[in-house]
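Next up: just one chain, as structure tokens, the form predicted on its own.
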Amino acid sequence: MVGRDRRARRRRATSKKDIQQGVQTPPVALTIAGSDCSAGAGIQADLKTFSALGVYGLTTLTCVVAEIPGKVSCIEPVSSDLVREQIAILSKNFPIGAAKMGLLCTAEIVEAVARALLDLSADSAKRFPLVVDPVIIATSGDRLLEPAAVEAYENEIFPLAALITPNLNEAALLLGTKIKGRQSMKKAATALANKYRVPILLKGGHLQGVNATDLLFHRGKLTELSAPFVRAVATHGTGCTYSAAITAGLAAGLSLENAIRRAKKFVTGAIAQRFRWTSASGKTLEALKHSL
């Protein structure tokens, strides 16, 4: 706690001087993810969403992703070295105020990135929270993550965390149960956050009903969040937006609550106010709008 009081007085100090001499200094954030060709997902998104929500973004490439909305087709991770090195030198000299993780790709990268983390938690100055999706499953089912890299994960990455934000068919996979309807989702919330001592953002996208409900099980509380459900969506990124969010909220200030819920409204209204093309072989192809 002391930590984050000063590290909050010296950004006050820092914008009031700034702002004397005519330049911005906007929170700072942090994705470590996948790039996605398609840009509707990966740092292509998160980058979006901070930029929408008035944060400056940095990024860690981690793969890259030739994709397409319902489509993975290849992926070809970069170095593990590679990646630490991205990480060293970002919070080197950056006041990074949030970061979050997006797909990982293998248990290399997953280890590379815990050594990073961890090296940076000894300097309270440079400690920031960090926001976990556990980008395992696409919303089109493939497959995006090594099996060993799952426990890596579960090891490595799981205790840094602030905030964990599974969607239902990664909950299911890492409880080894099937989430079919609300009540089985309340016991998989539960027992997540039992699992891994973290908070747990469960999102219901999957479930059909009126409303998109997410589940916040955070110190011993559950929370349900609600917004109408978007139907006939076409798109993906939707777990991407969401967690890019909240860390940017994070970064600006709020609190996990309230970054959440000031998240879900900004991936609602980006999923109502999708972009649409028709491709030449007459699929349709549709993209998040990421702005307020």
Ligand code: PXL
Given for the second form:
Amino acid sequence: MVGRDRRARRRRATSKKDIQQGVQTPPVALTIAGSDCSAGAGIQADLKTFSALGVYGLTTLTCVVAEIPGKVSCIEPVSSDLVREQIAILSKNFPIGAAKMGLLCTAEIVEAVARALLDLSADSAKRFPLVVDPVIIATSGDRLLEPAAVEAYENEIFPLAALITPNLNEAALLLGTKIKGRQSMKKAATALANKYRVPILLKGGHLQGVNATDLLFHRGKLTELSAPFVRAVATHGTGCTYSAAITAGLAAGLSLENAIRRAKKFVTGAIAQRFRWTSASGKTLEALKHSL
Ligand code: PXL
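The form predicted on its own done, now the form predicted together with this ligand:
And the full complex, kicking off with our chain again.
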């Protein structure tokens, strides 16, 4: 595993010729996502994560969201032609090592992204692993994705993915079931992997306990990934940060499992060192959540 990681990292990040010429270039990752003006989630979180992990980040903007932690006030999509053109021009001109997808906003954009990625996959030199974070509902409970887009995701995006990273709410919506405890989480991760035939990382952060435990279903095997649960903290943007960190690892040539393990540590550290946001009335996000 480790040997293969190293070889792939060398191949993607820096060629022999680069080293001889004294030119070292970082790996490149692309995020296809929405803008969160409060910068805890979305494309802003992705770029910060890529930079923190030594990866050059490219962006394809899908929509602009006016929001603060805990409240979305307005959301507007970018035209699907412009979304498609961003992906096309970037992929022609940058050596993309991996990409992630966050909020796609409308069914039309989901379809445009799928078409752009399918065009690329016809050229083997332009194929890269794709991490799909199926952003449907914000942690605040606000709906971010048009209902009609869910089917387009299932039919057109999931088949292209190297990994899908639903949280418990998204997994429940995709399966049409409730997920309450550890056992039902295991069942859900297996059911999603069987349904979509793609590795699944089911994030259990919303099931509060001593540990925040996620389940990875990959190559017919379920693996538990645990980190200490950071208590009494309401978060915004952890899902985006997690999938961006996995993507950064893949762009740098790590195996899927190693990229996920490193990303889990990165997110736990990011939560511990979070910016302590307070509302205009001086309330923390935790206090606002309790008053809902
Ligand atoms: O955390 C999900 C998310 C993703 N992308 C954008 C968002 C949010 C949540 O608010 O605004 C752009």
